[in-house]
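Shown next as structure tokens: one chain only, the form predicted on its own.
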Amino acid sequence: MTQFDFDTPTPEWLRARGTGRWHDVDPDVIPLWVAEMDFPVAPAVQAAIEDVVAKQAYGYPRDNGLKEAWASWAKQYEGLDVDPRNVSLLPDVLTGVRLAIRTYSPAGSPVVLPSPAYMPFWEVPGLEHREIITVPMISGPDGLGTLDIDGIEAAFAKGARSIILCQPYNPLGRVFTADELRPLADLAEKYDAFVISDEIHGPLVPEGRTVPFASVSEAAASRSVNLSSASKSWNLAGLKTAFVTFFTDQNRQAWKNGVHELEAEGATTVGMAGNLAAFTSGQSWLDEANAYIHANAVWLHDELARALPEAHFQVPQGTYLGWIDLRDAGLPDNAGSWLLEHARIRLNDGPTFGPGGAGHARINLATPRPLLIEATGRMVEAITHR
């Protein structure tokens, strides 16, 4: 028996929200692209936000216990030891990625980026005047891909001194194991490199739990920071609150010395309240949301296998994002754009994720099942009768 209803949001209700996912498409398009959920916000989180509004607490934010709440949640649900004193607030994870590149790697050194990769990761290193060394993912468990450790070592040997890790991995939906992550930590130690671990999707694991990079070894903890937020898992991205976690005093001090407080400023009063409520009172909602998203993924896998077997889709292990391989379906490299034109559904175009993305599309599974069914039907119809 479920406590929350994820089936009922209608396109009219979702468009009325006015957020990017539904705002930026024509009325006849089903949008399954931008990483926003189509679900009502967790009641506990909504209540906390409404409390801020009722109090008209729109001034400058101050400590509300969020760091302690994150530490407690991370220990219970991820097995990660966090000292609240080693947590610093940010407006968003991408700001943290940029500042970590600058703080923990030599000026001008390249940044390693596994590919396909979350689209903004292709832009952030350039803001710090860094080149990117692309290392494509290789075949891994369940067909979802894994890190190319040899390729990463070659990039470090060429002079790269940092790598952007996404765990769980967007867009492929992998949740890397400790055995996959330890060799990366060993390489970071060998080459005096640093791992910038974006773990914002960490709570979005329907079975088991994610493996935080810093938890796999002492080398991993000493040569990484963890960047996270409740924003993806509880659908709060517009509230601009995130945080960076350090695991050594040295790394905390390096951040303090290298990052001016104005560069990291921007967490909001409302966002901090929403994040606090998510980590303290939002787990039951998240558990059901994860189960619903996973059921959507299983349904999509089975339906494509039945109705469109030339489209290859593996159920993701984490995130609410799926990666569809449409190359055998005869679609062009920009399969997402083709589907927008011919099926009136909007997915993310694979090439925007970099090498390895051609002929693929990323689909957002955090949507009511009726919308997913209609969108999949449109996809099958358009491809079958093209």
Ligand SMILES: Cc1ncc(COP(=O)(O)O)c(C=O)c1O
Given for the second form:
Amino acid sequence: MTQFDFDTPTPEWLRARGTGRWHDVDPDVIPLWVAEMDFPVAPAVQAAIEDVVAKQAYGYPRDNGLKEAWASWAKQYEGLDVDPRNVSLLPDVLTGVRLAIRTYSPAGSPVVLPSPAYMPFWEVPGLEHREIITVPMISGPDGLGTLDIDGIEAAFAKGARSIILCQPYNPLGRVFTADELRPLADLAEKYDAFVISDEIHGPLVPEGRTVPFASVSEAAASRSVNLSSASKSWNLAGLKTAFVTFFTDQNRQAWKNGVHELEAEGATTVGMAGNLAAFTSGQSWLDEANAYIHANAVWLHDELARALPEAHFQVPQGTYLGWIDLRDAGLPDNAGSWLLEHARIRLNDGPTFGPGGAGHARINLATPRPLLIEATGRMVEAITHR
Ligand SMILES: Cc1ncc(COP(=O)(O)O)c(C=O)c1O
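Can you now output the form predicted together with the ligand? The one shown was the form predicted on its own.
Zooming out: every chain and molecule, the one shown earlier first.
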């Protein structure tokens, strides 16, 4: 028996939200792109936000217990030891990625980026005048891709001193194991490099738990920061609240010395209240959301296997994003644009994720099942009759 509603949102209701996923999308198009959820917000989170509104708490934010709440959630659900004094607020995770590149790697040193990668990761290093050394993901034990440790070592040997890690991995849906992550920590130690671990999708795992990078070894803890927020998992991205977690006093101090408070401020009272409620009272909703998303992914997998076997899709282990390989279906490199034109569904175009993206499209599975069924039907129909 489920307690929460994921099935009923209609396109009209979602369009009225006016946020990125449904904004500027033609009325006949089903948008399965921008990483927002098409679900009503968790009731406990919504109530906390309404409380802020009722109190008109729109002044400058102050500590509301969020750091402690994150620390207990991280311990309980990810086995990660967080000292709330080693957490610093941010407006969003991408700001944290940028500031971490600057703080924890020498000026001018290149940044390693596994590919395909979340689109803005291609832009952020440039804001710090850094070059990117691309290291394509390689095929992993379960077909969803894994880190190319030899390729990353070669990049460090060429002078890169930081890497942007995404755990769970957007867009491939991998949740890396400790055994996969430990060699990266060893490399960071060997080359005096730093791992910027974006774990914003951390709570989005239907089974098991996300392995936080910092938890895999001492080297990992001392050579990384963890960037996170409730914003993806509880759908609060517009409320602008995220945080960075340090695992050594030295790294906390380096951030304090290197980052001016004006660069990191921007978390909001509404966002902090939403994040607090998510970590303290949002888990039963998230468990159901994860199960619903997983069931969507299984349904999509089975349906494509039945109706469009040339499309290859594996059920993601984490995130609500899926990666569809349409190369054997004969679609052009920009498969997402083709689907927009011919099927009137909007997925993210593979090439925007960089090398390895051609002929792929990223699908957002945090969507009511009736919409997913309609969108998949359109995809199958358009490709079958092209
Ligand atoms: C891996 C990853 N990092 C960061 C972000 C953006 O987070 P923020 O809005 O907090 O910068 C996203 C959004 O989809 C994401 O998928």
